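Next up is one chain by itself, shown in structure tokens, the form predicted alone.
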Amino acid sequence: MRLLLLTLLFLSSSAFAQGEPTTGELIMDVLTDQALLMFFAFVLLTVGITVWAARRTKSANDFYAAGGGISGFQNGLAIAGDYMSAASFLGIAGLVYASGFDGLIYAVGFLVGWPVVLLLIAEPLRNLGKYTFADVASFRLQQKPVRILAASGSLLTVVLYLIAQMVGAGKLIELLFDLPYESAVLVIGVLMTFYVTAGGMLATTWVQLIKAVLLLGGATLMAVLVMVQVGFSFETMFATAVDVHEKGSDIMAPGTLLKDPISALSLGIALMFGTAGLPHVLMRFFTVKDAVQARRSVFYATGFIGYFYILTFIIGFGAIVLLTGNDTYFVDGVLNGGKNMPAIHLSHALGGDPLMGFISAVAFATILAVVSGLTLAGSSAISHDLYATLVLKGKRNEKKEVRVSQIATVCLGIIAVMLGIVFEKQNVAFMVGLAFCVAASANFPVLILSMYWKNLTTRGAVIGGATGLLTALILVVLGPTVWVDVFGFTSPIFPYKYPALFSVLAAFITIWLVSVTDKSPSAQAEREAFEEQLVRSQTGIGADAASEH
């Protein structure tokens, strides 16, 4: 700890004596002692907490799961604190500000894929499996290809997540305190992968706990503030939105953003189905004691998820009446620091410095948290189904696995400030949405199609999950964000940004095609196999317990 501490204060104090202004000065020089103060209070807590944690985590239970010791409402707030991520915090707010109702729209589209992880996975998903969501789909199916399938799914879903988070955090962490960009990424790597190879789970929890509870509070307080300079009249301050914004009354309107029909269907279906393929949200729901918790979380999840959305449209429409016009944040009639900065310079307007430099620090521990949870995902996916199906052979031993997701936390850590670092110039903005798409595409119908499909077979799901995921990366490569955008042909070979709608169809009729013909007694005898598992995905009979802590 006393090395990570001196890492951290080495870098933040070598980074802040730079005598040639960055883009951090130019942009923002004043922020601020809060912020600094702030910043490091929260890193202190958290290096404290896992300290406390590490104490506590002594099986491969208490590693993965936190041993299945956290309450539904912790959980549910630990599991909002994994979905509100600085993209959804500075970015929705960002749509909202440059498009209006269009930014709803993703809002909306983040929210809507809840209730079908309420309805139909968080409670079977408990019961049947242990750390991973591999061990629902290898239930009854067999053990090694479909946990290689689902190990590679959930590995790719992180590292493109992880990419798009290490390169927003360290342009935003350069932005707003003045760090170097690869100090910037290497202090995030630093800590995500301190806080998971100590503390494990129980650790990554508490993180994601302190900083749902910090960004609901700041965007609460933000929210109220705004509310305050318009009156409390929503028609004010749309009225006056419309009045000031250069889109005037279009920003009341959708098609600003999502020009066609199939865009905006293949978008929903990527948010829908991507959010309960995500495996560092699934993973949440072995926290818990049992599916009563698990159904209790996904419910306070989906509160605090959409009371959070809420908040992120009445900042976006504040920043618009607050910040246009206003030469303060302006640079060349341009928003200092682009177009996720609107939630940024709000916070000045609102409450200067001081709340600037609060939000700042929950802006960063919002990236911290995210690349923390989904760090332990991606370590888990090598340790307990790449590791212990392929190098053990199914023979559990604890204590080699969780050796071995440390071990691959610390090159996920390296691997990930590598990558923020090679991709800093790109646009990496569509690694979300792919990550989605993938999430949607490969890991979603294989999990939902194992619980609740008694014809589904080893052979369909693997070849089905598989022409998913690549028909997902095919039609990125060829679609609009990364031919035309990162390769820089005029136009693209596939029209659409969002692809989930042709990928998760591909799946699902390939599933369903291999499954129904494939006539192996091994086929049989997994069909056979599925009255087993429905009595205990519905029961909990026969589910792991939980341990105390």
The other form holds:
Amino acid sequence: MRLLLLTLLFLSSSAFAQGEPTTGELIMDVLTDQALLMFFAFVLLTVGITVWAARRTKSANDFYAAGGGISGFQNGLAIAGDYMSAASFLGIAGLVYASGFDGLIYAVGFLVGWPVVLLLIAEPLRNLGKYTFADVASFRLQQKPVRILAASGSLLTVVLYLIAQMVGAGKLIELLFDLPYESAVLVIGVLMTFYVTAGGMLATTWVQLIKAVLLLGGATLMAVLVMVQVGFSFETMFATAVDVHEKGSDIMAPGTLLKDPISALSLGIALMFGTAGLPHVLMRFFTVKDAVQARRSVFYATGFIGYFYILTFIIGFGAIVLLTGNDTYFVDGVLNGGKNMPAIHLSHALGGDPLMGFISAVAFATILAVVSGLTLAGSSAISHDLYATLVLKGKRNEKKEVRVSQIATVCLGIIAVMLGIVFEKQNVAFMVGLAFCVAASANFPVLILSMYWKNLTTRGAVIGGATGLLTALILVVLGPTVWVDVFGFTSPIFPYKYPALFSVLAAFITIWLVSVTDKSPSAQAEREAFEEQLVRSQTGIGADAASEH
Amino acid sequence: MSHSVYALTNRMIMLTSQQIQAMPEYKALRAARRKIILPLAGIVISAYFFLILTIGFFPKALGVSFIGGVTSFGIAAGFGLILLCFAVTGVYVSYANRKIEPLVKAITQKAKGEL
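Form predicted in complex with the partner chain structure, per the form predicted alone context:
Let us now look at the entire complex, which starts with that chain.
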């Protein structure tokens, strides 16, 4: 334990020490010092918490679910922490800066899944499941095939999301902290592996809590400073933005993000239903005591996330108003650092080096927290769903399961670092969208139908879920983001960027068709078990004494 | 794998799911949930897809001025949807605490006491 800590500190400090100035344009010594100081404070605090959490993490329940002792408010904040990634903070602010209203489409889409989660998923999930959403999907279906499918969907979602975060993080840190790309990715990989292996869900939750408070605080400060500039009038802010923006009044209406109705609908489906199928988010419902706390968590989470997106929107417009025409932030007429940087530059314009240092450190902390949550979800899918089902054959052995989960975390950490380096030069912006698409096409249909549809059978869930997963993947590969942007062909085989409309439909239709035609005796038994499952998902009776899994 | 008998942790009294299903409180619980979940989910999902389809089919309409200034209908609709999400989750949580929780409690109590 102590050895791990020392290695970690050594690795991170030596990585920082080798950072040689690469581009002298943006990076100022002041920023690097202040941001580094604040970042180190965050790392020390979270490492301290992890050491504390490690002492309290003994059973599998502690490791996967923080012993179920997180309160609804804390969990709401932690869910918000898991969900407010650097991609949404920097990315949406950047999108608003570039095209105004289009950024709002993402902000709204990322939020609107939450009422659906609250109304349809949160309470039954808590009542039926233990550690992963596969617990729920396999409640009355056959454990082995359903868990393999759910774990595959989870792992794929997690890995896609991780790559996007790793590459984004590496780029950001390279720029902000003047650190070589590989070292940046390595520092993140080492820290997240440490949080998760040593402190499990308890440490991960606290990392999320601290990060969420820092991010909400920092974004609030920036938004208030922007509103001071425009006399607390949205109309003034929008009017000034329209005056100075190169697109003029076009920024107040939908632009080039969604060119046609199919794309609009498809993105809408991916964002709304993807949220309800993200394994690292669903996993958070098992950290609370009961359905009441699960319900409360989503209420708080929706509030925090909605508030955060409103802030992000103000920050994006603030960047239009305050950065446009200011040569400090442009190199040859292009915003320094690219399209994700408006929020960072705006923090400098609003509060000079100290605020920029703070916001940069917060962005780093944000990435660390999100990748930790993702890694925990991925390692749980491996140990609780795959290992416990395939190797232990359902015979519970908590010690072995936790051990495997820790090994899986280390492996995921190594894979994440390697993929982060491999994908350095690729445009990975589409990967978050793809992760949402896979979650919406493979995880969500199986989860929701297992809870609410009596006729779902194992065969339907497995074939239908796999159909959704494969359709999503194939259509993305054949679509513009991979076929044209990555492979370099001139025109895509599948014309739309967002395939969720087709893949989600394919999943639901296949699940329905294969389930209703399933006449096997086991399918009949699964249908008959539905009412009993419903009693438990509605009342929570028996949820404490889950002994079947 | 048997789900037909539920064990309550504290007193280990067994009861079948059929017995719970037969309780009037259970039927009331199902009705109470249905009454709130369907309308609220319907409101959020249709409001969202209404906006999405407007973006898809009539993007220009969203650029029209909302109250005379530059602030457009699109911006107002986006903010409105965010507020709607707050409102819907707030309404559900308050309804659930008032109507759903007592019913769940009643079922659990009855299960412990009577059987």
